[in-house]
Structures are given as C-alpha cells and as structure tokens.
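The chain below stands alone and is given in structure tokens; this is the form predicted on its own.
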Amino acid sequence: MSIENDTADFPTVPDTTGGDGRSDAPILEARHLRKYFPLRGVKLFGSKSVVHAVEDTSLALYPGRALALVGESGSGKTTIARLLARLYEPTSGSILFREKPVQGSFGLKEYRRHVQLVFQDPFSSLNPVHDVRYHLGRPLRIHGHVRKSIQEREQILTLLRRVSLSPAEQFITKFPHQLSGGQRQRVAIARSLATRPNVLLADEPVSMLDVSIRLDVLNLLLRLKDEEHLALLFITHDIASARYFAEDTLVMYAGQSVEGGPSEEVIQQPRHPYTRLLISAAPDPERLGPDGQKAAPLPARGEIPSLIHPPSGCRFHPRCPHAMEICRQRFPGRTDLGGGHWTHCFLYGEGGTGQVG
C-alpha cells in the first residue's frame, strides 16, 4: 500500500475532559515499549549485539496537557520521541492513537497529520534552499488543506501570526539562513501547526537557543496548547523547566522509566534517588543546607552505563547511594505513592527496607 495513498480512518473523539483537564481517555498511549538498536558486524558470544535504548516504557498524552520526560542525554527521550512519531518501530510494545492499535505503515500519512515533531535543532530541521513558503506550505498542500495558490498563501499567513512571526509577509519569502535561531524553531513549530495536529512531540525544543528567548518559546508552546487544545510531549534535561511547563513529569534513567506523576509532587516530593540526583544539579539559589547555608549537590557518582552492556536490575544501581544487592538482580515493581505519584524503587516497595532520608 502506497503511504501517499493511505488514509485510515482515526474518528474524532469528543471532549470529555474533566475538571483537571484530563480526559478520560489518552489520544495517544504507549504500552511496554522496548527499541533496541542493532550494532553491525559486532557480535558477542556469537549473536548480535544491540543498543537497549529503551526499556518496557509506558506514558500517555491527554488533550490540553503536557507531559514532561526528562532526563540525562543518552536516557532515551529522544527514541521515546520518534517511536511515538513513527519514526523508528518498536522492537516490542504497542502505541494507541484514539485508543486504536497503530502498527506498521498502515495509516502512516494519516497518523503523521495527527502526531507531529518538533526537532531539538532548527538549524538542521529546515532546508537551506527553500524558503519559509515552501516549508509551511508543503504539508498544507499534501495533507489537502489547500487547493489554490491565494489559500496556500492565506494560510502560511496566518500560521506565521500564531507563532508570533509579524509582520508575516516579510518573513514568508526568508530563507533559513535569513532567520535568527528563535525564529528558525518558531518556522519550525509553525510547520507541524500547518497538518493541524492532537499531538505535539517536542524534543528538546529550546535547548539549542539562546537563554533570552528560550522562555518565549515555551510559553508560545504553552499557549498554542491551550488554544488548540493540544497534547503535547514535553522533552527536557532541565527538570526545573519540567515544573514550569508541564502539568506530569516522567522521569528516565539509561532507557529505564524510574518515576512520574505530577510534575509538583515528583519535583517538590522525589522519591527515587535518581530523580533527586537531577533536582539536587539544578540551579536554586532557594535551596539551603541543614546550616542555612547553600546546599551542596549530591555528588553524581559515575556516569550514565553502555547501553549495549547496561548493568542487570535497575541501571541507576551502580551510581545509587542507598543500592541494595536486590537491586543488582531485577528492576523493581511500580509502587503508587498516591495522587497519580509512583515509582521504581525497592526503597519504596518490592522489599524494600526503609526511606531516604
């Protein structure tokens, strides 16, 4: 089956969000993903070695709601990101869009209208040889938004004023090169507006711009998510910006999902340590000792391990301050620590002995 051609039908969900602002029902669902990558010609013990970028993770995206996933380079976000754009198919799991099972190329074209990407780097996202036209005018016009040259320029128009491009008729015929890196992404963003999308994916969208007007873009993100009601998956190294933007957080750890819940509760109530790793390297001229002095970070213990040889258990074991030999042997079990809070700790559940304290 041609993917031009493929247009399987995703019905259209009512609203029935609630008070909080999460519906029912997530639009889009990923079950016990797992992605490893195979490594040619590297073999051991007579198989095939392989990268294990993700482990048996699971997260689900509402309308009008924004999930963080946060964590160290190399954690995995970024192959969370692109399994859920299908980019890459999982090497075991499922994805759910609308609640409806989403495998292979079968509606591929049609769930790229639902589900879009925002890069991490504008300066390699867009063609240098074309201009801003071009660029928000191709998915208006493969997604049949358009017909006619005067609606194509219409529309590119008014995607340029919602991400505060004005005025837009100068910026329609800029190249690339033309542009600052803030006004790059905000073409970027424009450009997966243009396929009117119920999920945003957004890797690591300011972190490759100047500090002064990261915070523009991520309230232009904000708000584009409350306007158009849209789900959106946050993705972040800096989990202070996690809290401002995000109403939940997931935490990951070399592939592995170590806590989530409510950005507040995980962030001002961590509970793996881990998660209080992250928190402890964050800048916080708040953040005082026992001595009312400035608190030290917690020392980070060694690095994030080879994902092609990841330590057995929970892979956070070897840089844990409170590692117990159980934790050398398997991963642990959820605990729900209450308020929509869990995580994968045997200090919490699974056997485990006590608190941090």
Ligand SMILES: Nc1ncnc2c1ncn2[C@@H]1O[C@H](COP(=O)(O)OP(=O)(O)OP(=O)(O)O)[C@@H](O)[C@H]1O
Given for the second form:
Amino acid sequence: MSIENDTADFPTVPDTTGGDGRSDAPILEARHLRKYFPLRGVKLFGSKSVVHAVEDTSLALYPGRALALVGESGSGKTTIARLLARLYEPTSGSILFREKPVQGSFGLKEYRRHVQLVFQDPFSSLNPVHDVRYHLGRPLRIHGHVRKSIQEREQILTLLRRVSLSPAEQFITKFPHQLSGGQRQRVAIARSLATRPNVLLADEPVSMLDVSIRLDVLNLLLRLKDEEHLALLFITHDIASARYFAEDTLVMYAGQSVEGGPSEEVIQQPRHPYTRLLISAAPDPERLGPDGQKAAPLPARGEIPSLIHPPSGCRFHPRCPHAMEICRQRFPGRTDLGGGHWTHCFLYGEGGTGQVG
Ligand SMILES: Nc1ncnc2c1ncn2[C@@H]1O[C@H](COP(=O)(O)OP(=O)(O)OP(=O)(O)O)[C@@H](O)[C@H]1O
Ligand code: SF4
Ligand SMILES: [Mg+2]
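Compare with the form predicted on its own: the form predicted in complex with this ligand:
Every component of the complex follows; first up is the chain already shown.
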C-alpha cells in the first residue's frame, strides 16, 4: 500500500480539558507494548537469538502535557518512540490514537501527520543537499496544507518564526551546513510542526547540542507544548531535567518500566531502587536528603545487562542492594502508591517489606 495515498479518518479529540490544559482522554496510548528484535544469523543452542528490548510497557500522552521517558542507555527509550511513531511493529501489545487502535500500515500517512518524531541528531536528520525551504515545504505539500508557492513561502516563514529563527527571510534559503546545531534542531522541529501534529516524540532532542543552547531548545519545546496544546514525549538520560520539563515521568530499566507518575513525586519521592540510583547519579541542587542536606550519591553497582539474555524476574536484581529471592523468580506486579505514582518492586507489595534504607 502506498503511504502517500493511505489515509484514514481518526475521530477528533473530545474536548475534555475543561480549559485548564488537562485532558482526561489520552491522545496517544500504548498498552502492554513488547518489542523483541530477532538477531539475523545468530543462533545459540539451536534457537534464534532475540534482543528483549521492551517488555510490557504502557503509557499515555495527553494534549498539553509532557511525559519524560527516562533511563540509561539501552533501556528501550528509542524503541518505544519508534513503536509509537509506527516505524516498528510491536511484537505484542497495542497502540491507540484518539482511543482507536492502530496497526499495520492502515492509515499510516494520516497517523504520521498527527504523530511526529524529533530525532536526537540534527546533523543527520537534515539532507545536506537541500535548503530550509525544501525541508519545510515538502511536508506542507505532502499533507495538502499549501496549493500555491506564495502560500508555501508564507507558511514556511511562519514556521521559522514559530521556532524563533529570525529574520525568517534569511533562514529560508540556508543549507544545513550554514546552520549551527541549535538552528538545525529548530529547523527539524519546524519540519515536525509543518504537518500540524498533535503529538511530538522528542528523542533526546538536545543531547547532541552545545550545553549553552540546550535550555533554549528545551524551552522552545515547552512553549510549543503549551501554546499549541501538543502532547510531548520527552526522552532523556537526565532524570533531574524531567522535573522541570515534564508533568509526568516514566522510568525504564533494561526494557522494563519500573516507576512512573507525576514528575514531582517520582523525583522528590523515588521509591524504586533504580530510580533512586539514577537520581543520586544526577544530583539536583534543589533536591535535599531527609536531613535537609544535599543527598550523597548512592554507590553504583554492576553493569547494564545484555538484553539477549536478560536477568530473570526483575532485571535490576543483579545491581539492587535490596534484591530478594523472589526478585530473581518473577517480575513484580504494579503497586499503586497514591496520587498516580506507581512502581514495580517487591519492596512495595507482593510480600515485600516496604523498607528501603
Ligand atoms: N533494530 C534493532 N535491532 C536489534 N537490536 C536493537 C535494535 N534497536 C535497538 N536494539 C536494542 O534494543 C535495546 C534498546 O535500545 P534503545 O535504542 O531503545 O535504547 P535507548 O534507551 O534509546 O538507549 P540510548 O539511551 O543509548 O539511546 C538495546 O539493547 C539495543 O541494542
Ligand atoms: S523487585 Fe527486587 S530486585 Fe527489583 S528493584 Fe525491587 S527489591 Fe530490587
Ligand atoms: Mg535512544
């Protein structure tokens, strides 16, 4: 099926915001997503090897809200973004857009108009042989937002102004090599906006930029989220930044979702030992220990495991100072901690003690 001709009608989002920017209905939802990558040609003991990249992960994105997806390298963050962008088919589980399941290639062009991915690397995401006009004009034309070239130029200039590239008339003729890293990422964001999306999936959008301009680009994404009521998935290694840039946080470890809820709760009152380790490794000057002093980093133990033969049960058990026998046997169910905060850890249910030193 041709992607270009493949359209489907998605129902419009019911207005459940009550005017305060919050919505009861997620615009995009993942339910029990699992993704295994078969490794071509690699066989161990006669069976094909697979990378167990994402296990049973659920999340929801709401208009005008950001969800930070946090975890170390290899925890499955990009795989989740690519599943949500429908660049990968899930091994199991489902994705719902405006409460309607999506699957296969049906409705893909229309879906991609609504759900846009911003890549980590602004250097490889723009084609070096094309200028800014081409990069922004193409999605406008493909999605039928312009018919005449005068309209196209006006809309490109508007897009450039929305991402604070001014004077826009000068940027429209520039080629990628004539732009700084931050300017390229702004062009990439403008390109995502050209389709008039409802959802932005931003995969470490500032990690390859100079430290001095990261905050500006993050603030741009936040402004767009608020002004245009975008649902934002904000992928980051840096859990401390999640508190400032996302209303909600989901912590992943080695493909398993381990803790989630309102960012303030997750970051100020982390429960899962892995979240605690992450936070202690990225100290936030405003976060204090129980004695009111700056919290000391926890000692880091062990390595991130292989996902071809991941540890059994809770994959964090080889590194966890609180691991019990049951942790090796199975993955704990979800424990709700109140106020939308939850975790998967035997310390908080299923026979655990609830005590963490
Ligand atoms: N196409 C693929 N084929 C095989 N394995 C893959 C593929 N894509 C990702 N993986 C593996 O899946 C796991 C999760 O990778 P992913 O890129 O989602 O992690 P990540 O959290 O985004 O890491 P990083 O922070 O380094 O970007 C890793 O073990 C990775 O090697
Ligand atoms: S389930 Fe067990 S191993 Fe996993 S984080 Fe909790 S205590 Fe540690
Ligand atoms: Mg990644």
